[in-house]
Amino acid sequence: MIASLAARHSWFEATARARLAGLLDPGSFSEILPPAESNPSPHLALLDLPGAFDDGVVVCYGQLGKRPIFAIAQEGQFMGGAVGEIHGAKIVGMLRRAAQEKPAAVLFLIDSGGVRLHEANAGLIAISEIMRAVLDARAAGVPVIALVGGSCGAFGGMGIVAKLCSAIVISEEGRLALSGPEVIETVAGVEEFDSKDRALVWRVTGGKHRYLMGDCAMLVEDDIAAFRSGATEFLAGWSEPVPSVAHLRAGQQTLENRLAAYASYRDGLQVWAALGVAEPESVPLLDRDALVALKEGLPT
């Protein structure tokens, strides 16, 4: 058990780019404008505000399995890893290069608070140019894999990017959500959402909740080589599926069938019974293959 333990990286805890240096193939790892060749955000200077040469993302050329791959990682320790002018231009200048070169799959190591408010509308422009940019590489027929288990989650804008992602890869570290729970308390009150109450926080947002709810295709362990592995499996048995009308409507339906059932409930330990969990309050104690085996027994 120690020589275990002690082999194991935690993904919450790396920095990006050691996430990519343990994601891809080693010595694949090629990074397009690194510290060296990019620059800071104008915004952040004109506020006196701190940079960083990368702006929090990095791009880069790798392999995966011998595979081509083309991969974006998010700084969460750099500003949450808001989305601005910059960090939102590197992003969709790699989907788009994408789009045209059709590496394998686009890995999307997203860990961010959202939108940098920092700079306004231009990191509000730069969300909707990602959101773009994605659903135009897999339209080219590239999938575009959201990996999720950083500190910062996947909120605000960037919970929508990897909603658009053709799946999501997440830990039970993970969070996924539209608003932030801070978000909602200032708006809404404590008495609306305790952000304080990490157990709720993870009930209603994190990685558990959601592999549940079906919104990720895979929960893997905090560490960089169960992505690794996630991200190869998932990428061996998947083809872009062809956009149509049909698709779209049919998950229509089911974010309507799920507001309909669940829209009262407050905590995942609702949700989860409803689901058809004998114990729900039992879930937050299982390991990752034990949920794996729950979800597969729920009635569908």
The other form holds:
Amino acid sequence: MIASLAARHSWFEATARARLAGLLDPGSFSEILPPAESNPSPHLALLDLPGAFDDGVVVCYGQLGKRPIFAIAQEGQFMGGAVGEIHGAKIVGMLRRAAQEKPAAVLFLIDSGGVRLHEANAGLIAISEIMRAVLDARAAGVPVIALVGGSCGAFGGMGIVAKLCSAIVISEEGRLALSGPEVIETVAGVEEFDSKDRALVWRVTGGKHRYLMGDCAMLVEDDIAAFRSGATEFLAGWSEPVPSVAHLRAGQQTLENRLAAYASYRDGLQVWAALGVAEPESVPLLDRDALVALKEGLPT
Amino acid sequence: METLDFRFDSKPVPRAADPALCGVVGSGNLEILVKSGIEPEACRVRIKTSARGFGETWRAVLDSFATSHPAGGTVIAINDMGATPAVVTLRLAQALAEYQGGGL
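Having seen the form predicted alone, can you show the form predicted in complex with its partner chain?
Expanding to the full complex; the earlier chain stays at the top.
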């Protein structure tokens, strides 16, 4: 147990650059607009805040299992991975290039609370451009795989972007939702949602819950090597129909059905019971393999 | 935010990875970008920091670093979000090790 933990390199704790270093084939990382050639956000400078050379996102060419891929990695430690103007432009540029050059996939390492509020409209516009660019890349036949397991999860606009991707690979530590816990508590009160209750936050937004609900295609350990093998395995067998309006309508219907079935519940525990999990209170303690086995045994 | 510029005399350092980057602009942390400069016996440093009024502390930390490590021939750019002197020293050593091709 101790040996296996020592061999593990946590995705959650790693920086965006460390994640890429462990995710891509060794030596294949080739950054576009590296730190020495780019400038920090002028908007943050106007607000008297220090920026980051890469504006909190790394975009690169690389290989995964010897197949050419593009990768986008957000740095959650810089301003919560939030999307500003330059940050967003780098992501959009990479996705548009993918639609033209057609790599085997775009790996999107999401770790973000959403729009960078300091950059207001520029950040909002960037998010909407990212959404369109993700769908354009998919329509061009390039799968966009979201990898979610960082400390900021995928929230706000980036939560929507994650769900627009072809599929999501998530770890138990990863989180995915629209409004963040603190936002819900601020707007609707602590009776509605207690953001200090970390266990509750994970039971409602965490990787295990998202995987049980079918929102994420794959659950992996919090380990860079596990994300690498998960993404590799996933790409090997991946094919998807071109996104269409009919597809989106079907997805919308699924969400409406979910709302009708679960809207009155307060906690993931109740949802899991309704899904047919015999002992919902045991779910938070299950390891990854046991949870995957449980999910596969659920009635559909 | 405050911008600080320094120049220190320092023995020349061999370079292998140019530029080298380490650290993240997160709370209590900083990022350091080391590039080659034109003065082989000097190290130039530009700092952008969220914490105002610590110019003398920066000078002391950087002076001590440039004396104890060969760092000549480099231009160092720092974006700081309130890192302590101990963290700054650690990251400088890390960045310089990477610049020399070793890493830590």
